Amino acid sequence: MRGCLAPHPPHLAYASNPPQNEPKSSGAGAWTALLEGYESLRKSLEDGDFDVIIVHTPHWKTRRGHHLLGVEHFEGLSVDPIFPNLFRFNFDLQVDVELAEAIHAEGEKQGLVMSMMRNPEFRVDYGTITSCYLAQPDFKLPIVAISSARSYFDYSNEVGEREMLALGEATRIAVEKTGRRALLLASCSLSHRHFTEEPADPEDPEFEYIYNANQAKWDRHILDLIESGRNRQILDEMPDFIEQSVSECKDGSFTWLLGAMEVPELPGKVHGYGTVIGTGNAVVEWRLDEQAVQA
């Protein structure tokens, strides 16, 4: 198993000019640090013999509990509701329904509210699509996609954290029971205060900088903890990080990932960090397979 922070700004898919995306980029280079970070991640993943990608996404928001895709195949056009000028992506995905159902069952054992999404006309969210594309552009691997429940918003950050750690544990147990070799993607940014206006040229590099100094300091602090393997401290500080940096971690993806990895005392490899419309984004990899070999 390997785990990754794999943020999903649609700008990065747009800048890569994949044939599936209708808008085409000029290649101006506004997001070079993140694009190079994803390139580095993909090279690192080449030696991983994966069966499936499991992605937790902030942009499939479900009012009641945690939902998983429960249909074997989805295809269609995904349009970013905020940046339709950048992301109109024709997707074609296979789903590992057996593993999704196993995660569903293990989540229920943890006392979580779980649901299988059986609508074959469902439009898969752009967070799932973008993170999967940027991590493995050929889409050859089946996926499992997990929604973002509202426990952080309906109750508190602390309640959300406990629930996402339980969902992470359920995910890990299901992976182990089914014998899958899984790549886990937490599809989220770190700090997440957006600019409120888009420039005439969205690829203008002069427009790309972190929204404020507080966000930059928090992101740097979290990256320092990642690189030193202090993942338990990240969880201890996560409620404050969420509030003080308007972090997208409030949707639970990062905590789910740490829970699925059993909060390892293992440094993460930061492949890249950069900004998109004021938000802070890090591409990070934890090689748990290497840790197991060393043990």
Given for the second form:
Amino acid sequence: MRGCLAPHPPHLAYASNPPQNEPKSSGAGAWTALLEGYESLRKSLEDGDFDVIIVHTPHWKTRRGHHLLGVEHFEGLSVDPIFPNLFRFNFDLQVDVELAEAIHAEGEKQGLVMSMMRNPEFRVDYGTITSCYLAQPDFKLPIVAISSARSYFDYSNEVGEREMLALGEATRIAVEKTGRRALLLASCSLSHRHFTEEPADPEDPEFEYIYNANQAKWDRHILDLIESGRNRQILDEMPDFIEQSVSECKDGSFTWLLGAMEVPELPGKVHGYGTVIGTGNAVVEWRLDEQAVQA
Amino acid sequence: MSKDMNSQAGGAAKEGKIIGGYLVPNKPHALLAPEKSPGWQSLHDSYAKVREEIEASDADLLILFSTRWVSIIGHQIQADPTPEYWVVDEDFHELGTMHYKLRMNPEFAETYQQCATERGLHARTVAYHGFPIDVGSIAALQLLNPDNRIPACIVSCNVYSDRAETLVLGKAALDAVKKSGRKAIVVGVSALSNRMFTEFIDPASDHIHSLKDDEWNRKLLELLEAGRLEDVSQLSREFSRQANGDSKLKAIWWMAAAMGQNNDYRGTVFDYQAVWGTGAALVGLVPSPGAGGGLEYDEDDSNYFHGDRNVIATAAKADKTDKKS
Ligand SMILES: [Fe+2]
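Would you mind giving the form predicted in complex with its partner chain, to go alongside the form predicted on its own above?
After this comes the whole thing, all chains and molecules, with the earlier chain placed first.
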């Protein structure tokens, strides 16, 4: 198993100008640091030999527990309702339904509310598509997509954290039981306060900076903890990080990832950090498989 | 200049007006699965009464504000003349697919965008094939206007906007209606209390999540039935704190601002039911001068939006400029 923070601003798919995406970007360079970060991540993943990508996505929001895609193949047009000018992506992807069902079963054993999504006309959310595309542009590997339950919002950050650690544990057990070699993607930003305006060219670098100094400091602090392997401390501070930086970690992806990796005392490799309309985003990789080999 | 505004250029056309407003639920259950729950069936049947009232009016435009279409970049206004696609509710996918073919008024959307911009808002129209119209708007339009006889306009709910910005957005809607010469009905697509059951329940046993939320919903509906829309607008913050109001009840702020910020309406509560624990109401408000009397509250009022006053952001920008130089 290998784990990554793989944020999903649709801007990054847009800026990459893949044939699947209808709008075309100017290449003005606002998000170069992140695009380079993803390029570096993709190189690093080449030795991975994975069977499947498991992605936890903030943009499939479910208030009745944790849902998983439960149909083997999805294709269609995903138009982002928030940034439709940037993301109108023709997707075509395979789902590892057997693994999804295994995670569903293990989640229920953890006491979580779990559900399989069986409607073949479902439009896969742009968080899933963007993170998967950026990690694996040819969509060759099947995926498992897990929705973002609203426990942090409906109850509290602390409740959300407990659920996501349990969901991470369920994911790890399911991966082990099914014998998969899995790449885990936590599809979320760090600090997450957006500008509410957009320049004429959305990729104009002059417009792009972190929303405010507070957000920047929080991101820097979390990156320091990541790079020094203090992942337990990240969890200790997560409820406050979420509140004080309006973090997208409130959607649970990062905590799920740390839970699935059993909160390793392992530094993450930061491939890139940058802002997208004011939000802070880091591309990070934890090479657990390497650690296991060395041990 | 849009066609709608052009039609005013000669000065012969009459000023448009808002002839009524409705509050409708934000979930699609009454459309997709009424038979599963007596409450959803009741909502489905009550929609027919609202539909009749709209049909009996001479409305020629429906303007929807939906809490289910969130935006980040200012305010988005649907301008595709004939949106046709399908969506599946991201949570209630087991209820099936919503195929839709709707009719929008793109000229009005342009006018609304211009009026919003004139009031300091960041607003844009959107018209893209395959755009996922939100499930709340689809359900409302299919139940209220099933044959698309009346063209519509949908505006998004910005996640960061607060009362002042939302009031200005509502006033801009009224500006646009006046310019367009239309007789418009505004529709707020929103739950009342929004605490949901977070597990799978038997739909037949659906009820409001708590007695407390139920009591707050009923208090709000009592005021609406008395036509006191502006009072409800000014009570919205308190309601949202106490009863988990849907998106701070921005839909009510928007409606009240668009409809003239007064209490002078004839109010009708067509129905009030639970949808998965949330408060789902069908309420109608028709302007009726002198009906509601004076105002109970005295909240701030804004006519122009001056943007986020983000002093720390300015510091961050200055810092960035420093590093460059
Ligand atoms: Fe996001």
